[in-house]
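The data below hold one chain only, encoded as structure tokens and taken in the form predicted on its own.
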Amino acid sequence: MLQQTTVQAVLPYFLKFVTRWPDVTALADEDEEEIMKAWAGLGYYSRARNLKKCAERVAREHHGLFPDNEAALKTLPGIGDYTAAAIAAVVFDRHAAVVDGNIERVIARFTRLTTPLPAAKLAIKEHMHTLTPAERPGDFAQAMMDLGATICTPKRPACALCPLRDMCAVSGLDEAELYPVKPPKNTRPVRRGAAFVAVATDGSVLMRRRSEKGLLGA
């Protein structure tokens, strides 16, 4: 729900859905028109049809139990490196390199990376995963997340409150915001569309389901 939504915005949607479908395997029986009235409004639908294909998946296939390792959480719908990392780290205690946009950040600022983004992820990510401890992984990431969002921010970075200003390779050079670097934008391409609403006499309105794949499916 998180994936291109805010607190905000997710947590009554989280709260409705943990108290109607309380495990796993009530999700997964529940009917796909169910999940997608409750998602209505979340946006991005395809999330929610994964979450439902990936419900169906650790009820049929590993007994209500998610897998608790990185390489057996990517083979589920909907989750990818980062999501199958921090499940990893966070509730498994797994030694996993977690890495989001906000520790990215702070990596590509610690190591001074001229490489640019996207390019430059697989440095960040060993890089983390250099760094990440044996002990506790899980709030190491929480806590690295954390210092990107608060101190490390994009923006006006508040370098001398930093716990990592001693060690870092851009601390007081005020040059924190040139990283991580981005490669030159494209030309954003021009696109155009038409839309048609047929209603009929009755003041009924014809409508047809978007396709349900790609980003914006229904």
Contents of the next structure:
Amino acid sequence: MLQQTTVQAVLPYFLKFVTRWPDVTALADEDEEEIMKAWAGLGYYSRARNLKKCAERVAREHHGLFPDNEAALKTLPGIGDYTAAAIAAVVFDRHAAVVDGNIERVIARFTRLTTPLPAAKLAIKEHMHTLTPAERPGDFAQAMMDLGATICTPKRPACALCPLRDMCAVSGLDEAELYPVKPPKNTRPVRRGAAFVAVATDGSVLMRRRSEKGLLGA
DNA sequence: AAAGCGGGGTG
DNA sequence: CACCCAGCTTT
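Hand over the structure of the form predicted together with the DNA; the form predicted on its own is what we had up.
Shown next: the complete complex, the earlier chain at its head.
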């Protein structure tokens, strides 16, 4: 449910779902039509169909219990890189590198990555893996996501409040002059000197110096 | 690598 | 109005 959907929007749906279908088997045995009706309003309806298919496979192939490793999880319908790692880390306490949109941004800034996405995704995943502690990897992932949601935000990050400020590669830059930018369509990020910091799920620039506002070229 | 998939909240 | 949201699947 949380794939590209805010926690606030999901919460009431999630509560209704877990109340009506308390376990994987209940969901697997339900008619798809009923699940779709309960999903109405959430959008991205393929997620609902994947959820049912996933429940059916977990019920049939795993005795109603989710597999405890990333590789097996990723074979299930609707479960990709992020969700597989999140389940492995949060539910099974495995040392898995969780990378969602927030963590992507946090890591990219933290390492002052200038490679545009999605080419940088592997490097980000690897860096997150080295950063993730063996103990409470799930809590660490959730802390990183919270950091991205509250401090290291897409626009106007609150660097002054950041607990990672002293270790962050971007902290060397003048915070007061850092601000978010979205490049015009049909343009690509251009690097000039060290003042330029590029990152975002769509490959757009997140931050650059105000004085170089006209830096983007076609 | 890029397109397609939704609805809702926010500045 | 643009942008963003605990992404995944299919071209």
